[in-house]
Structures are given as structure tokens and as C-alpha cells.
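The chain below stands alone and is given in C-alpha cells; this is the form predicted on its own.
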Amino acid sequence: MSEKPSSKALSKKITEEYMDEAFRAHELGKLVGYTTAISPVELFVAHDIVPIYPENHAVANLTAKKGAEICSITENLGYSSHLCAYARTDLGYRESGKTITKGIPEPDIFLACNAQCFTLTKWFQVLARRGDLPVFVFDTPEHVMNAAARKEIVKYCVLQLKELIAWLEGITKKKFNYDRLQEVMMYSAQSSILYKKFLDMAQYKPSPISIFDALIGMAIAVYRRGTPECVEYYQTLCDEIDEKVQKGIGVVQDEKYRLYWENLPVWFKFSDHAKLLASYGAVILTSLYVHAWSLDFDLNKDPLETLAENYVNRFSNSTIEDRADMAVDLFKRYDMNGMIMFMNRSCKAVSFAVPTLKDILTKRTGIPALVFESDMGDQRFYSETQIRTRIEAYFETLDSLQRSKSA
């Protein structure tokens, strides 16, 4: 009997098969659709369109510290350095061919959802103009808790999903299969339950996972939603983490500080930050960002309605008050005693709220916050000495608070 593959091996296999399918899409009678990380990708999967995420390709290059080099190429074309590093990296790749990967296949169509970011639609429109290709913008008004307003927003988004289906039918000359959509959504629902279980294992002490594990683990949730292999991956991952829990294995064995992180990660400092924080007995457990793919599909509802509810209701598309409520819930469930708030010059849609969010969270939790500014992908805007000094000072503050509480 062959040994069950590890989650790491499964992730590699799933990714390789996915990219192979994408590069051979036309040969297989499929189209390639560029889409955003938060979008109703289940419609693509159900309609035999291979979803490709330029953001993911950008992340691979940013993590490999290629951001400054590739972004400079885009800036030489006249684009501002204030634009998103994902977009600058993607446009620089298309201009120069520079990438640490095999690249990504060229698109046939574009689906942009503005729930996560209002600038993504412009990036996709720039790409679409290069090849005179069709773009569909799925517009998601800001999510609000007011029940009546929420109902109207969902109705508006359901109408757009119907328009999107008609648009796909017109392009492919193929009737949309709602039975197939139900099957795809069943897989999305199952994998989402397991993904949430994986993230919530950070509640254990010591925590068997850090946010860095969560960021690696979320990749399959982004680009393989709606597939049986996605379900298999998260079941395997949960089983592995369960085993660590049973053995009492933590990311930081002498765990002292359990931290919340606000914003996207600083991709090029991924492993450095993990090691630096561990030296203080600290582990970042979670963020609203990794929970953005903690979707909740109600399979008893009209599939378009539950799709609309999910993709409207993301942290990046919520009011500051609602984001604070979501974060405080994580603080309570994960028993966190510190927070790092990242002002990300690349992602203004998420970062504009950080100062206010910091004040609300500090007031409601009584926990001081470390706030620093940088860029998620462009290392030209990262000050090593300054940030290390601020991290050191922050842990001195937390140590002092702990001593005063125990005195």
C-alpha cells in the first residue's frame, strides 16, 4: 500500500497539473480567464474556463525579492511607483519576460471583482486593451450589516452574476450548466469548511501554525476552489496539523506572544519576519487577509445568491467598524496579546483604514499595537534598521506590560 502524500507534495502536484492545464487550455477546448483572487471563480470552473491569477504570479516574484527589479521596468514605461506592486510586477513581466517561474498563459477573457481592490479593474483593463479582449467587472458595493441594505446589495449582485453567465455563454457559444455549478459549489463548500478548520488550529497553545503557514496553505483555496483536489488537499493538511496538536508541537515552543497581523504580508521578508519574531517568543497567528477565503456556501440556497453573499462579504469590502468587529472576534478566539499593523503603500484599499482600526482595536482589547510603513513587494521601500528597532521596542513594551500585570 503506497504512503499517503504529504500536503506539501499534494500542493506541488495540484499546482503543476493546474498550470499544465492552463498552458494547454486551447488544446483541451477551454479558454483561459484572468480573474482576481476574490471573485466568483466557481462560474469559470463550471463553464470549463481555466482561471489564472496574475496576483499569484506576482507574489512568486515578489517573494523571490524580484520586486524592485521588475517594478522598475514598469515605472520606466511611465507608471507611478505608487501603484500596486502586483500590477507593477505583472506589467514589468509582460514588457521584459522577467520571471522566476515559467510565466503564465495569455488570457482570452477577464473577470475583475472589485470586492478586494478597486485598482484591480484598471490593471485588467490595461491588459485587456493590449489584446482587445473582453472584460467583465463584477461590482460589489461595500458590505454593510444593515439587513435591508444588504438584501438589496445581494439582489444587485445576483443580477450581475446572471449577466456574467450570459456573457460567458455569448463568448463560448455554450449553454451554462447549472447542475455542474451545484457540483462545483459542493467542492467549494467542503474545502472552505476544511480551510477554516486549518486556520482555527491557531487557537491551540502552543499554536501548531503561524500566519506564514496560513499564507502558504491558502494558495490552493485561491486558485483551485470548486475542485475535488482542493478538498483532498485541505483534508490532508488538517490531518497533519491535528497530529502536531496531539503531540503538543508548536511553531514557537516557548510561546510567549500571540500576535495579530493587519494587512497583506511583506512578501520579500516572509522567512526573515518569522525568524525574527520567534527570537522574541512571538508567533503571528492570523489576519483578516487569510480569512478572506473562509467562505460559507449555503447549498440549500439559490447558487447565485450564496455566491453573491460570499463575494460581497469580504473584509476588504466592509466598513471599518465591521472590520474591527471581525478582528476583535479573532482576538478573543485565538487569545492574542499583541498586534502588528502594516501600512502597505501598495494596497491603499486595505491600508487607508489602518490608523483608525489600530485605535479601535487598542481601545477594545487594551493591547498596544506596533504600526510600521513599507511595501508588500518592493524592497526599495523597506527600512531594515528602522523596522527592527521598532520591533525590538515593541516587545520591550509588551514585556513591561506583562511584568506589571504579574506584579
Contents of the next structure:
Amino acid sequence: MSEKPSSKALSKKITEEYMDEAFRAHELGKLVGYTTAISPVELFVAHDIVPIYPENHAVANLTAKKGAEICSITENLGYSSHLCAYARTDLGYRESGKTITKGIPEPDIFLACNAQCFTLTKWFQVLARRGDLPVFVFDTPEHVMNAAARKEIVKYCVLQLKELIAWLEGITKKKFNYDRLQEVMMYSAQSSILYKKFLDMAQYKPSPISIFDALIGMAIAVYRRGTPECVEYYQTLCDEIDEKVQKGIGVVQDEKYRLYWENLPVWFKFSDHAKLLASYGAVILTSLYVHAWSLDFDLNKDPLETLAENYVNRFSNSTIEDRADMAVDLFKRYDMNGMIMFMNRSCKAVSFAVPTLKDILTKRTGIPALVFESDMGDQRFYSETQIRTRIEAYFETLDSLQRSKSA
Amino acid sequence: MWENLSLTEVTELAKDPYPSIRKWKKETGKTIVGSTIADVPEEVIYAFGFLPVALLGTNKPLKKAPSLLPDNACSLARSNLELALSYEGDLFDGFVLPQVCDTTQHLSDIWRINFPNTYVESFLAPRQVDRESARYWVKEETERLIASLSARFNKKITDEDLKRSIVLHNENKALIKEIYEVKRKYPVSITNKEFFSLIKLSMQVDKAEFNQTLKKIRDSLEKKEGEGYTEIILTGITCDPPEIFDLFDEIKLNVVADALVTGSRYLQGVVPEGNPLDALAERHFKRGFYSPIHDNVYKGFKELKALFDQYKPKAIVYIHIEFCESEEYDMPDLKSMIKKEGIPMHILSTEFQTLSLSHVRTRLQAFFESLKGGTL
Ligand code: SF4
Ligand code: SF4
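Having seen the form predicted on its own, the form predicted together with the partner chain:
Starting with the chain above, the whole complex follows.
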């Protein structure tokens, strides 16, 4: 009997098969649909549209420190350097072909979901104009804090999902199969539960995972939701981490600081940050961002309704007050004692909430925050010395706070 | 208070309408409701007997906004927040804030959190306009707004109240359109600054009163031909600070058509006849789209091209608000589409607090000189 593959091997295999299918989509009689990382992709999967996330492709290039180079190609086309680095990387790639991967297949259609940001809608429109391709905007009004309004919002979104299905049927000339959707939803629901379980393992002390593991581990949830292999992957991942928990293995063995991270990561500093923090006995455990794919589908409901409810209430589409509640819940459950609030120039959709969120969180938890401004992918906005000094100073504050507490 | 104003007074008030709104509030005891610009149905607020006031930023210094919204947020959002937090917040009994982009979505949250004791409601306008669901949603949101205002201010409105309000607002737009007709032909009769001040002030003061002013102004316009004017089309969201219009006037540009949210898009918002709620929803889809939000550049381009063919001006001036992301995604393609048509376009980037007018003047002059010299 062959040994069970590791999560790493599984992830590699799933990704390769996925990209292979995507590049051969037309041969296989399928369309390539670009979509936002947060979007009801279950409808694509059920209708045999291969979902492609240009954000993921951008992340690969930004992590490889290609941000400044590719972004400046886009800026030379007349685009502002204030736009999201994902979009700038993607537009630069299209102009120059520059990428550290094999690239991504060209799109046939677009699905932009505003629950993530409005930027993607605008970015997809730019891409669509290049080939006069159809774009469907799934418009998700903010999940305001009013029960009656929420009901109406879900109704509006269900109406739109019906329009989306009709739109897909029109383009593919193929009837939508609701039984298939049920099946896809089942996989999505199962993998989401496992994904959340994986993230929640950070509750253990010492934590067997850091946010950097979560960021690597989230990829499959982002691009393979709704498939059996996605379920298998998270089952394997959970089993592996469980083993670590049993053995008491932590990312940082003598954990002093268990930190919350706000925003997307600084992709090109990813591993450096992990090392630097570990040297202070600190580990970043989680963020609302990685929890964006902890979906919670109710399979007893009309699938369109539970889809609408779930995508509308993502953190990125929630009010700042609700975001604070979600974060406070994580602080309590993970027993965190520090927070890094990253103001990411690229992502206005997440960052404009950060100053207010920081105030609420420090007030509610009594924990001081480290705030820093930079960019998730464009190195031109990153200052190493500034960040190192800030981090040092922050841990000094936390240290003296701990000293005074124990005194 | 606003029924018998001269053009000079209108221009002065448009620059800073708040002292007079304060005075009016004191005299009438009425409720004042502020909104940032983008599709909040002012007719609904007015039907309650309240005064809807469009917030159009401030050029006074930023003090509190920068710590809440970073410097890469659009300057309209930052300056509106500042206006409310540092300068005029106490004037308002409530705010209805539309959400059209990522910035406005956060802006309404930040606003609500900073005004814990004031009524702050969001108006969730759809960001897609081509499908049936959008129509459904506009009506739904309008009904929700009515219910929300009713609950908060303990007041009910009837269809008749709404209809009366609509008639008044429609009349306002019709009057300004008449003045626009004259302005197009006789630029000497009214300057760009005066004309756009009429629109701005219409968005901020009581129409029942202001329509009287408009009628008088309309009747008193001197229809004199001017010489040496260059006709242009203006596009963008708003054109601020108002001194930009002074520059236009100075170098004798005549705005003959526009696609501004604080311009023709407002004037296009005439509500059709019929059941008021349906009619208000219908209106949302009848007017030009909110510059970069609804649909994409094609629509904006078509609109500008149609205006260009109709009015045959010499150039298009695009007023870009720094750092409006949505505009920034559209701009390169819009630019090249317009260029392909052989239409000269000048892009003017504006910021509320820091715009250097002398810089704008130099660039504008250079553009129009080369236009005249045929080097564009
Ligand atoms: S980083 Fe932010 S702005 Fe960019 S695509 Fe993602 S959510 Fe949108
Ligand atoms: S100017 Fe642009 S970024 Fe600013 S609120 Fe309007 S649409 Fe949003």
C-alpha cells in the first residue's frame, strides 16, 4: 500500500491538475472564467467554467519580488501607481508577458463580486475591453447592521444569482444543473468547515501554525472550492497539524507573543517577517483576511440563498463595527496579546477601515497596536529600517507592559 | 432667504452655503439632512419637510480626516469627512450617505462611528445598472430610506407629499436647463462660475425658495453675443475648487455641455410622472451614469461623443479627482478612445486642499494655446 500523500504533495498535484485543465479548457469544451477570490464560484464549478483568479497569479509574482518591475510597466501605460498592486501586476503581465510562472490562460468571461472590493470590478472591466468580453457584476451591498435590511440585501443577491445563472446559460447554451450545484455546494461546505478547523488550530499553545502557514494553506480553498480534492486536501492538512498538536510542536516553542495581523500580508517579506518575529518569541496567528474563506453554508437551505448570505457577510463587506466583533472573537478564542495593523496602500478596500478598527480593537482588548504603512507587493513603498525599528519598539512596549503586569 | 438672490450672491453662497443654511434652520426650525453626492433621492428627504443638503467638500484645512482616511483616499471623501468632523457637523440633524465605491463604503462606517448620536443612514445604490434586479433594488432602497427616516424622526409621508416634492425638484432642473440653453449661445450673459454655482446651490438650499431666484435670473439674462470664446465640454464628478471656473472664465472658455455629477447628470435627474416610487427608481436609470461607477468606459465615451457631435466644441476637459480609483482605472482607455476620434482632451487633476491654481492656469493656457495654434 502506498503511503498517503502529504498535504504539500497534494497541494502541488491539485494545483498542477487545475492549471493543466485551465490551459486546456477550450480543448475540453470549457470556458475560462476570471473571478474574484471572494465570489460565488460554486456556480462556475457547477457549470463547468474553469475559474481563474488573476489575483493569485499576481501574488506569485509579488512574492517573487517582481512587483516594482511589473507594476512600472503598467504605470507607463498611464495607470496610477496608487492602484492595487495585484491589478498593476496583472496589467503589466498582459502588456509584457513578464511572469515567474507559466502565466494564466486568457479569459472568456468575468465574474466580479463587490463583496471583496470594487477595484476588481474596475480591473476586470479593463481586461474585458481588450477583447470585448462579457462581465457580470455581482453587486453585494454592504452587510449593514440592520436585520430587516440584511434580509432585503440577500433577496437582491439571490435575484442576481438567478441572473448570473441565466447569463451563464446564455453564453454556454447549456442548461444549468441544480443537482450538480447541490453536489458542488456539499464539497464547498465540507472543505470550508475543514479549512476553518485548520485555521482554528492556532488556538493551541504553542500554536502549531502561524499565519504564514495559513496563507500558504489557504490557496486551495481559494481556487478549488467545490471539488472533492479540496475536501481531501484540508482533511490531510488537518490530520498533519493534529499530529503536531499531539506532539506539542509549535511554530515558536517558547511563545511569548501571540499576535493578530490585520490586512493582507506583505507578500515579498513574508518569510523575513516570520523569522524576525520568531526572534522575539512572537508568532502571528491569524487575521480576518485568512478567515474570509471560512464559509458556513447551510445545505438545508435553497443553495442560492445560502450562497448569497455567505458571500455578502464576508469581513470585507461588513461594517467596521462588525469587523471589530469578528476580530475580538479571534482575540478571545486564540488568546492573543498583540496586534500588527498593516495599512496596505494597495488595498483601499481593507485598509481604509484600519485606523478606526485599530482604535476600537485597542479599546476593547486593552492591547496596544503596531501600525505600519507599506504595500503588499510594491517594494517601492517598503522601508526595511523603518519597519524593523517599529517592530523593535513595539516589543519593548509589550515587554514593559508584561513586566508591569507581573509586578 | 434664497428667493431673491443676484448672480453675485449665488456665487458667494455656493462657495460657502453653510452660514446661510444655519440662519435658515434657526428661522424655520427645520431638520437638515446632509448627503455626499451620488444618487440619494433628495426628493424623499424634502418630502418629509426636511432640507436635503449635498456635501461638496471643503477647502479649509484638514485636521481630523487624515488620521481616519489615509492620504491615498480620494480628496472628495477626505474633505467631506473633514467638513463634517471639524466644521459643519453640528448643523446637521442627520446624514444619508450613499455607497458607490470602496471609499464611500468605508466613509459611511467611519462617519457613523464618529457621530454616535446623530442619525446616519447608508443608501446602498446598486453598482450595476443593466439588469432587472437593479431596478428592484433601487425601489427597495428608496422604501427603506423612507421607513428609516420615518422611524427616526417620527413622521410619515404620503404619496402626495412625495409628488409635491418631485414637482418642485423637477421645476428646479427645468429652470436651470433653460438657463443652460442661454449660456451655451450667449456666454457673456452668465459666466461658467455663476452657472455652475446655480447648480451647486440648488443641491444645497430650499428649492421652493431658490426656484424664485432661478426664474428671476432666467428672465433677466442679457442675450448678448460674445467674442473670442472657445467652447468646451466638461466631464468628471465635480469641478472643485470653484476657482477653476474663474480660470475658465479668464481664458474665455465656454462650457457648452458637461457630464458632471454636479452638472448635467443632476439636471438629467428629472423624475418622470406616475407612481412616485416607481418613478424615482426609473429616474435612476434614465440619467447618465455616475461617472466611473456604473458600467464602464464605453458608456462614458458614447455620452461624450454624442455631446461632442451635438455641440461641436473644441475640446473636452476632464476633471479628475485625486485619488479616485474608479476614474483612474477608466482614464487610460477613455483617453485613447477620445484620441482615436481626434477630439482634443485636457485632463485636470484636482485636490481639495492642495490644488495649485497657478499650475492649473499655466497648463490650461498651454493646452488652449496649442489648440489654437493647431499643434494638438
Ligand atoms: S488587494 Fe484589495 S483592492 Fe486589490 S484586489 Fe484584493 S481586495 Fe481588491
Ligand atoms: S470621487 Fe471616486 S473614490 Fe471618491 S467617492 Fe467618488 S467615486 Fe469614490
